[in-house]
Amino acid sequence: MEGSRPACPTLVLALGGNAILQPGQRGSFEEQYANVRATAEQLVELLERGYRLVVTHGNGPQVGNVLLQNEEAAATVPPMPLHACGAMTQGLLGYMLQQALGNAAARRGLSLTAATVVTQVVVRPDDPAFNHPSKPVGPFYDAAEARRLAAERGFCMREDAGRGWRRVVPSPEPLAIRELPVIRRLLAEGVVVIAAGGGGVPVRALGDEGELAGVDAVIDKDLAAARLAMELGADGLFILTDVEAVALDWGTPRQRSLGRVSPGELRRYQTEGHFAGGSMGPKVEAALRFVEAGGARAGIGALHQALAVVEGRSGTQIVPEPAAGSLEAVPARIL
């Protein structure tokens, strides 16, 4: 029962692509579990310090696999839509985690269960998003392809750096958490629980009866994690990725990492236009709405110093000022 355990931080961990596939794998599923399982050993740690976890995490390359098993297989198995291939790898990358992290707890003598909880989040039917598709899926084409599944399935291609032509979908902004108060009764039980993955389905109501239905479109999965720390009352929200921090000027001579910075130096480190918007810009952004609604604090850092990020010892720290709430304040520093 929920009031018969203590209380204790509830963390919402957004994991980036590098902890289930990694850049040259060609995404067996031998390879993606090797890395699910060296992610599992990082969030156990974190389990053993007496958090709760609720654990997010991308699916772009595995929905992308399912589109194309899709195509080569179109003339035998009639293709699943876009939305029902993001269900599909939820389920496939919850249970590798699921596994893995009971697999890690076992090791450590401790007892754990995790749930993976299929999540559809709400979007608006008329976010601008719609009219707007920008968000490339699938495998390449070429342009006589494209023009026949633009006329024959009504999809949106457009040509991709010279590599092809690729199926580009709307990235709508996430509302709110269907499933919310299935995740909120299992955190009580002390289950981990992984959510929205790939940033969940999207769905938009059909009327006033309650209807929901699948949208073909990719919801931005930070964002879709801010949104559910924010609706859970998360005490943190932390990105776990491939970079050790936040840097300003990437790439250039002036290349320098953030350490702690505040909700309103971040923002304007933004409007300058610092981080790329396919890249580190989601990122931010969903830092910044976590702690601008009230968050104790949200981190960006590398997954194999995941304790040392949650802990404020790495990664990029961002706490309002002055600095408040359950967790501790992170002192100031340069990396």
Given for the second form:
Protein chains: 2
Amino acid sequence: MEGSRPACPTLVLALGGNAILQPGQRGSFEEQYANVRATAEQLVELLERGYRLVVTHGNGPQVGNVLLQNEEAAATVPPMPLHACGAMTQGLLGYMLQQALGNAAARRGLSLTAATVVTQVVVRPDDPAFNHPSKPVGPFYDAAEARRLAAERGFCMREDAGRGWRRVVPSPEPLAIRELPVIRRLLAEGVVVIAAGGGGVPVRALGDEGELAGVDAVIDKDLAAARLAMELGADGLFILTDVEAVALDWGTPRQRSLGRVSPGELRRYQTEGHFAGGSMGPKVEAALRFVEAGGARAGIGALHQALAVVEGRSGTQIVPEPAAGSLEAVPARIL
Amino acid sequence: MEGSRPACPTLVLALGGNAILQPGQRGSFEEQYANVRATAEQLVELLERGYRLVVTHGNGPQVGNVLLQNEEAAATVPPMPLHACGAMTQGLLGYMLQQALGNAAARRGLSLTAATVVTQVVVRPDDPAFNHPSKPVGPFYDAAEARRLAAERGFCMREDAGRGWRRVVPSPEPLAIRELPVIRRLLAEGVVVIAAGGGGVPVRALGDEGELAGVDAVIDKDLAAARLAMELGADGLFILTDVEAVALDWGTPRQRSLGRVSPGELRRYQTEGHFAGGSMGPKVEAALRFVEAGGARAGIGALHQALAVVEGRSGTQIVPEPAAGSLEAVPARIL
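Next block: the form predicted together with another copy of the chain, after the form predicted alone:
First the chain shown before, then all remaining chains and molecules of the complex.
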């Protein structure tokens, strides 16, 4: 693969929540910015090696905070709908990332422009997810508050095992990236593009003329990143998070990490239920979609080893089965 | 001037607050979106005539709401600094504008991409404005709350004639648009660029290596638009607001509207104090700066007559003095 790599390979990076907020932190600007600074240091190493980057990121804790602020001030300020809050977090987190990336580059004497493109992601109005809201967002409520929100605001509320009630929203499939031409153009110019933050603002078609409207839903950020990587024809999709690799039999004595794996083999593990619990499911699915659609390589690994993950020296590497007789016909490797 | 106009003139539009929120409205998403829809209808008329547009907008009421939400929830969620709240409103209002512009174009059968570029605007760390905070932001407080905020958060608080206490922040000069290369590139590709919302996020240099950091300040959005228009070499700067034209002796029986005026004459009116009160001061200053720096034309007029203002048929038109002997040597005209 190295020999056929184009001069400036384009990578889509999906940053996990730990890129911006660490467990136990309350989410002050200073805490978040310190994390983003460390993240930018990792990413600038990739830029130094000539990779072109599109950066996507999660927004769960941040949009949760915005929703809570909206509720607390609801008597004075009309609460914004979830899709609008998502756009706000794209502005906030994009600003932090673009500033920190520019600064990290400047410290190394590089000239770099990073830019945040507020991104709408189109979903199907008839996505089955709209009949099965499943994604919890925002704060916990007691039963009385939950009933009130359901009645007054039409929220779908669900009890979360002993911790109280929480709003759940649909998590539809990302169908298309509305601002794709913009992202593609900036990337071609060498701009580091921050896009589809939080999975993008979910929008659906209004009528047949191409009009769009926001919907209160949450698109999985890893699946949105995979869609973006496919539409861009990216050379790689890398999901950078707080674990070193994808694990089989996670949380059991037989737990073991996956190194290099073919999409066929990884699909089998998925079907066997290895990634059913926790947050690894969508990451594995995103990586699989990208490689099955013709992507050269996907990786899932630790953010603090970003360069090693991108270069195939760390993390789980999802690589297509080579054609019969190829020298690359090596079996999956367990780390 | 018409004869020398390039094929696709580039205009910077500065939208007044009424483009997004009308007097008396509380600021629900639906209210704001309805206004933005009407604004988009005005702007798409310009696009149909081949103008390339960069759109800037105010964010006063919206950032005020975000600050209030931050204060109300401060016991639970760490409040974000003002510069980060500004980035949030760029995401929010940019999203609304880019969606409404795309929809307005789609309704007319046009294919159009509008994109929001989260914009940082560089200010001088030693701008004298930092010694004289003057711009009120956010909610009103009673004297006790004001004292607490001054002590705990270091806010500069000022009493606002009988209405209570309010935070005041510096309003420094916009020096440079950090994301200029991105805006320029997208514009060249025919993208409608939404940039420098709320005057942009104010940032200052950290040390000598090109690093930037956000500062809690508010850059006047019209002055930021003028800076953007100058740096882009735009063909025109148009400030679209809720009044039909710039007025002399405003609020007196002798009030009269200015039609076509030279920058020299407008500077004289400014020096005489005609625009000292109200919000017209920065608009006049922004238009003057653009034309004095070589801009072909600036206009100040009503948003609902955007096309007429751009085409010179409405509003106050600030046009350079023609060279001696030019056929255009007409005196200023009072509407």
